[in-house]
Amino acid sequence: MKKIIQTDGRHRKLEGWPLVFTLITTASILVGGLVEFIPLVLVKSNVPVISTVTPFSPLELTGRDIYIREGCNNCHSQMVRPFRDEIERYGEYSKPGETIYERPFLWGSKRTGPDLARVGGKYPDLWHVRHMQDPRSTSPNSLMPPYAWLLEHELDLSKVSTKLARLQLLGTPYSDADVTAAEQSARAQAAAIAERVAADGGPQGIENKEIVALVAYLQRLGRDLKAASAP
């Protein structure tokens, strides 16, 4: 003999309002989740804090802007796993205070190409401005298609200070005067870039194109973390 199960009449009210029952629904969710979230973003120890990463210059950041818009990690991941094969390769495996101060974070495993998580240094100036003009050049056996148009079209800093204050509000320590300075900081370093590679016998007067950007972001990648391994 089977037994009957009473369910409760309010239950099944409920769920005769589709509209009520998904908004409660949707509101549970929505609560949980920021249980979940927020003690994440107040309490600061989820993050360990590594002493020498330095918010990115102005000049780097554009550079960073460039390297997004372009599609440059689509193929190219900023995460070095703690696999052994893994850092004989690239190097020290990634931390998360590496990545504090970017938004947004460039962490991935689509490798296309190789990790630049830790390609700061590695090579001259005038390698990466040879490498975006023709990849078989630097790598022949490279699948990357060339990006000669960044040593054509002009470089744009009218926003870079703009971009500086909206990172300061977001809690990136810029200072003011690095905000009131960022244009003249980032012409700054583009110049010195330009200087190198001429001075390597590359192309003269690149200073103010957006090529020098993309390579000050990528000589700055790992340099941070290599700081604090340094004795």
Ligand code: HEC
Contents of the next structure:
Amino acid sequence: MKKIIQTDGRHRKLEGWPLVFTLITTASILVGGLVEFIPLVLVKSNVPVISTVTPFSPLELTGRDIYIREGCNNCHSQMVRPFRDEIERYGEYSKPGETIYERPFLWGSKRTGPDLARVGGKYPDLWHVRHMQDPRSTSPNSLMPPYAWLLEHELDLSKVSTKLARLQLLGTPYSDADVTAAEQSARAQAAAIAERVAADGGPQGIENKEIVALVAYLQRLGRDLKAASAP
Ligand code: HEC
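Please could you give me the other form, the form predicted together with ligand HEC, since above is the form predicted alone?
Once more the chain from above appears, this time first in line as the rest of the complex follows.
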């Protein structure tokens, strides 16, 4: 019978040397990987810059760390996909340029709760305070766990200036003045939120509690893009 594939046996021989064969395969996959990966990092236009996207304020950054610490991202994604149903429900779909200052990004793929990429401004500050204290009080039948301790834990701002300095080192455009005034700016933003919450009939004196930072962070989500699309 005529052989369909003609080989001179060299490939067969290579396959007979498992170690050499593994090394050659690994090398070729690595080269292929680099060829795909390097342009993604080097070609800037791959991530279009959105001019209204700015770095987080010191208080929002602190809130973001609390969000990560509490594992909120295990139930909440922050990535609206470009599908009609998602855009109708959450708003404009997410762009890569929105998360250029996020280290680490929190896109996520698990949605036990709704996507939060556009939650900023959807509710008043007080709603978030009550919802964190007891989700069932604002959303009957909610299966989200309560985070009542956020209203009791003292807000720790001792490292916020260092955090800004490190991010500045990594290329986030904070000025030296931003870094120096980080704690002061965080306190001012916290006081403004606490005042709004108290004025709306919520708990008094939360300006030194972790909850204000988390509220600042949640209220920021998606705001940059809304600013871009406003007429
Ligand atoms: C076990 C999963 C789970 C975890 C963990 C969780 N959530 Fe939720 N979350 C939900 C569910 C379910 C809902 C929808 C019902 C409701 O509003 O409570 C929700 C709703 C929300 C909403 C309202 C969203 C909207 O558009 O109405 C916000 C804001 C929110 N969560 C923030 C947080 C934050 C902040 C944390 C971490 C401190 C957190 N969640 C942790 C499940 C979770």
